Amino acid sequence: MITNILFGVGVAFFGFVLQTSIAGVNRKVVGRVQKRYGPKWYQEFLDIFKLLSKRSVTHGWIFDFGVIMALGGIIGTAMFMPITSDLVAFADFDNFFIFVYLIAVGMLGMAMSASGSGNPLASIGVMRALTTMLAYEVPFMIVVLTIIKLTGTSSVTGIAEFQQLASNNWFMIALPLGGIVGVMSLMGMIGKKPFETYIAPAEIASGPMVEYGGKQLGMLFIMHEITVFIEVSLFVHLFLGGAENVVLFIVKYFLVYTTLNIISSVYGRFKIDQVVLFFYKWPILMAISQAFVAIYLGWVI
């Protein structure tokens, strides 16, 4: 067991690593595509370890351990994320149910802690962070109880090696409107343009990180890379066969959190009525059409 949690800390700090290299390059991809230079690759890297340093201003104690329950839960997620069908902390527990559940207490944390600032900016950018969430999660939850249903597993390995099986496609061929589906609800799971309304700097500062600052902010800066880690992990198993070694996951983890990135950077950001309006309209019409068409009539590509 004591090696299992070790080897989920590593998972968790591979995922940090990994995430805020590819979130340095990719500062550049986007400065290039917007005709511009990007900061240096390993600038991620600098700035969280600046704010590590800083001394940082508290609003009380929910305030406080609302930080360290967010990040706690985001690295006890994380734990649990295969790699490869090999690497694995605990292979009896990588169920997609369980990232579900687990994930909710880093976010809780999250919105506990801003909301205890009372700042009325952070407030609404929690609230307009858990009304973007029911909006994307329906219609993704849909697309993954048909990949359950047709894998007859739960578990994001063995749903992985199904898609590896010489006779099987990947998801996101074999499913093409739930593909489409599960790539607009991780835009808006990592906050990308157009469903990035809860930061929104413009017009609401920041929203939930309005208040932060220091060490505080640092840690919220780890916590949202390991949970992009957590997202991309999941999407690159469920609908693109995961991977057999560790290159491949890179790889296939590179060109999605890229794609996504090159995407936002040439769209405008959504307002929250419109984000929930848009979710409930086409993503959950597809969603539907495209279990009925798998389960119900057979047709799988």
Given for the second form:
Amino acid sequence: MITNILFGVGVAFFGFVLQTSIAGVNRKVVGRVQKRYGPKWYQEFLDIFKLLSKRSVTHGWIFDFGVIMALGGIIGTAMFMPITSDLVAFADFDNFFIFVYLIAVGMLGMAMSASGSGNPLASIGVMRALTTMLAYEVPFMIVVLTIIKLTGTSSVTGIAEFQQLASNNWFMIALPLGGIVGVMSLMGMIGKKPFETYIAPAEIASGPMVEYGGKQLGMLFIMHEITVFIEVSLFVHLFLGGAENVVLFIVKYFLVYTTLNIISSVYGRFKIDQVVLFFYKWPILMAISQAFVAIYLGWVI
Amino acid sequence: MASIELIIVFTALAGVLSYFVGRLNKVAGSVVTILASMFVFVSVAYFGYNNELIHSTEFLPYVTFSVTYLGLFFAILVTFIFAMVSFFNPFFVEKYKYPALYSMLYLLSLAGVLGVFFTNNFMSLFFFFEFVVWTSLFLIPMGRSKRAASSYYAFSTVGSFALLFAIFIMREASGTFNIVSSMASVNGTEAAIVSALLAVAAFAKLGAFPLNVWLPRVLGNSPDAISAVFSGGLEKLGAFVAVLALVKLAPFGYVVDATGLAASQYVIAALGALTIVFGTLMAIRQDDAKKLLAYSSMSNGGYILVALTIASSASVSGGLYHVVAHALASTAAFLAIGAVSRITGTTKMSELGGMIHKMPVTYLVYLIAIISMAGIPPMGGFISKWLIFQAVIDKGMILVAVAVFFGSIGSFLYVFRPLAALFLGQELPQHREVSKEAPFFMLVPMVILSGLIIYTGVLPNFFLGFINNVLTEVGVTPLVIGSYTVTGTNGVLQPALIASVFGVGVLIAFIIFIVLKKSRKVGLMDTYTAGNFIYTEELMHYSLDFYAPLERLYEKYINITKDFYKRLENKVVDLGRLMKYYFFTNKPEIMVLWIIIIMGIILWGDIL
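Alongside the form predicted on its own that was just displayed, please also present the structure of the form predicted together with its partner chain.
And the full complex, kicking off with our chain again.
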């Protein structure tokens, strides 16, 4: 049990290092898209460690408690995440719903802390984040419903292994409409344009993050990196057949994240009601028709 | 050993006693409610759990009892809620116009509830059902609105009549009022009609769409303690009837091959899904914290209906577990809001802010309650929602799943509002001086409830084991549970593992936090304002129309159900006027004419 927990902590740490490095590389990629040089690939690490070392201010116990709950919830969630089918801390217990709902503890902690700062811009950011969540989560869950119904298991490694069988395609190909919905929802999840309304730096001063500095901000940065790790690797496991070994996992992960970043770098920002209307128009229609076609008619490529 | 009859008679007598004590001293009368309801809970739970309840009757005429696991499950839960809420009575009776009557009705409705769950006779069931309606009816207007009581009465009547018709049909088919044998004897079309009628009764009691209008009115306007009792206890009578209607009676209608579900199940699940969506959308736009929780109760009632109608082992145990989880969570949340309302005198979120600084324990109670309500681990609500999701996915109910997921994510939105607007944010000056933490005896039930919410989320197997007895009794395959694991249709869950991993995560985060440099404490007004100078707390507190951009998308359509019932009400009033005009005029000769005509019609063929 202790080894499993230590392994889980290792997964969370691996996720943090991986995502922070890839995010650094992606700052260069986006820089090149926008005809800039971009910062060094390890710039994100420097930012985080600088923040952690600084002395900051606090707005009361809930402000700190929320940050601890946020980072703790996200580390806890990441501990369940499989890397390959064999490299998983708690085999058989990596249920899909744990990732969707345990991640919410972290989100709740951050929202709580942000509202506890007493800055209205933070509350507006939280409102937008939750509204965006209401938008992207439902189509995504419907696609995952289809996947779980087809594979008969809600274990993330189980779903990945199902796709690795010779007779089955990746779900990105097997369920093409669902795959597109998955990509769009993932962009909402990790807050890429056009769905980054809740951060909106020029408009609401980074939203939930507005009051933070020093170690609290550093911890929220770590939390954000691990959150992105959870969401992108969930996509890799659910839609891209998981990974047989770590190298393949890193390659798939890098490709997914970089593609999203490049798509994101050419878009503007939606208004919050446009986000909701968007997701409740095409993605949900596509998700529902995909589910009907796959479950009731059995048409899976 | 304890006799059910004696417990019920004791509760009723204690109610009468509390009335007379309450006439002498308001608070003493309400203390009687605490003692009596605690006694009832302890005796029902202890003797019921050890199978030592005696069901013979000696004093009450025509009433017979029997102990079923189903009845026991609901009885223990609801008496527990009554016992917990009763701690609030002494602190609130001062405000009511008839404090002695309040204490008496509180205990009488408890007696009625026990009768409903333990009787084995449909006529007594109906009697106790009405008894609960009539006693709770007069508790509602002691709060803010009299109209809420009439609305409750109107919808309860629909449910009661549906129940009565169902009872008569079963009596016609079986010749007995016994619950088990009369339900077993109906089949074919009769069973379908009975099932539909009982479902109407369940909908009316649960406040499910389309019989939902009373619930937010009652829960939003009742006295604070009564809202908690309604949401956690009395509303669950609907779930009890729903188990009878949806699980014990077979579904009917055309069976879809792909899923093996009958048409009636699709209809009920669709109505349950609409209940979830409408409840969620309405909860998001409330300004009154109690109303918000009321709509959330409605939406959770929808989950219970969806779960019970699918009638697989995962879904029924999920539904029953949701009854427990929601009862605990919503009672705790209502009590926390009640504690705030006692001190500030309002439950409107736009008038409150920053209560956390003076009421930290109440805040934590509310936080734990909403984590469970939103279905987030490691709280009880996650287990039940997980089981319900399993069942919905397993049956491939796509459109119902949209509603179920929407309600689940939507609940993050609405439960967060009171947290942000009422407890967090700027501390408003008008409450800064007066507010303080709730008294010790108000914190006791809230903390017990929070402990149970965590317990149900971390170690659900004790409750699920009890629910498995219920499942066996109503004819559903029991759920597979290990010593720490729960096995659903397509996955295994180990709640204790989730909780401990979460604990490890928090520990790591705490260590990171504590080893780094200590932060300097600054005031809440010392925030980034983009260069503006703002000195009033209200301007820095974002609480009004929290989800305005989202609300704008559907605010045109929110009054459709309400308008429908308003028009129906007007039609009923018109009909009443018409009857009055033709029949009850002030000219006696017309009355006599009508009486003769009606007598003639009735007696035609027999005597004439």
